[in-house]
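First, one chain by itself in structure tokens, the form predicted on its own.
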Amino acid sequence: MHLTLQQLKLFEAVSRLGGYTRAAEELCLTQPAVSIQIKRLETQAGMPLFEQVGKKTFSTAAGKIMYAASIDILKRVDELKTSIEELNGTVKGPLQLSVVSTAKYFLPTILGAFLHQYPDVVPKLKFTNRARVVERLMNNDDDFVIMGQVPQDNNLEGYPFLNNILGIVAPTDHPLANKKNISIKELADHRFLNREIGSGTRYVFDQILKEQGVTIEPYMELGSSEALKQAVIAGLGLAILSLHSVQLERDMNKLTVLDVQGFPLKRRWHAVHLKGRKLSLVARTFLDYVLEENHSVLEFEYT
């Protein structure tokens, strides 16, 4: 069988993601290009590797054998690349990260400073919500991920590195803007905007409500911190946000942080990977940089 590494990478992505379209999106290719390569791989194998049932793609018996082999081969190739990089001592090549969307307010600054020092590194960042980051983490798809709340799992290695301060924000003319010591229960009397289920910030707030026995039905659910922030500025409701993301709006007097009991919450950002994962020289160097040099981002303290 005259297989290529590209075919194995495409096959692994289709198998893992359960479809050609998602694999194409992840690998920045067109869906027809992925289909053509899989067809060529099936010709090499002499039998179908996938079967279509309705709108879903499933591996055949041959596909399952091919998947196990592709995982092994691709892992060995990565280990070979890592070993050669370490012998060479040159920090260059790909850096694959998945990052929760709120981290976009500080991670580009850290990454930019790192790339200035190591210009031959090629970063591949995927900004998404916590649920998708956790999925990629458990699938070992990235060198490591950046997230707030780390799942309780003994198979994970987490490294805290930067404060993540969460507060309840409101328009400056909101009735609660100048009130002191607001209870969580009082928030339920006002319109509240939430991130979608699967967001880390949403997860933290839902846990607080559960602990206090308070129910707040969201007036709206929005898919990003930026959308949430703009909705608050427009007077649509209150929201819990990372204060990293609203510093400019506070300085411009467009938003205020409410004095709510138990807030602000101080959490930590974490770099996380599966235990036992052998990090490439690039990934290990960037992880060390994140842990030791994050002063390149001004450490935010609530005032």
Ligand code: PGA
The other form holds:
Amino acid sequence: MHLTLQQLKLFEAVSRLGGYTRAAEELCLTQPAVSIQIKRLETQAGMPLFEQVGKKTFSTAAGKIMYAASIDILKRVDELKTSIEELNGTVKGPLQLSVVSTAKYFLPTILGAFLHQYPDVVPKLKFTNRARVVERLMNNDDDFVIMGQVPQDNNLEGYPFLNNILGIVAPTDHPLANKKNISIKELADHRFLNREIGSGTRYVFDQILKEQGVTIEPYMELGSSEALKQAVIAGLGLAILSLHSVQLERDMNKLTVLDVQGFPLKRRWHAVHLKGRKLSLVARTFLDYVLEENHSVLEFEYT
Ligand code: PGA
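What does the same protein look like in the form predicted in complex with the ligand, given that the last one was the form predicted on its own?
Everything in the complex follows now, all chains and molecules, and the chain you saw is the first one.
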């Protein structure tokens, strides 16, 4: 088969995005340019790789086989590029990370300092919730991921770094604001705001409620810690949040951390990858940086 890497790249994008137009947009090409190359690829394969049903583009059986192969080939080419750069000993090239949404409150600071030292690194960050990060981790899609708790799986390698302190936060004028030793059960008498299912923070809280046999019916479910924080400030309810995300608001006296039994919870952030994954020089250097640098501005103990 005579096929080019460019054709495989186009083909991968059409399969992943489910259409010629979206692939053309992503690759900054025209739609006819993409379809000509896919036609050539189909001629090489001797059969159609896509079929059009209504307005949707679906992969044929041959297309599915070609997709798996193209991912493999493109990954190997990337690895080859990285290995050659490593022979030069230069910390240069792509750094692909998936990061749980709550880590956006500290990871950019670490990454910024790292890029200052290694300006030729090209970071690609995906901020999403824990469930999606776990999925990407198991698919080996990233150099490594940043998350709270490491899933229980013997195939994973996890490295703890900064503290992740979780607290129950409330507006400063909330009736529980000055109360001492509040029980989890008491929280159920107040409006409580939750993150979405799939969030690591939500998972931790659900576990605690289960252990204590308490049910709290959420007043509202919001899809990010930032949305939760704003809703708490607006007086819509209480929420469990990583204290990394509310540092400024606490300093500005917009929020307070309640004195709840068993809280604040002290957890650790972790960098995680599949055991046996061969990290590129860039990924290794960044991982060492995350683990060894003294990120004292970001570290805090709850008092
Ligand atoms: P989350 O994850 O941002 O999905 O809540 C936080 C965590 O993994 O602890």
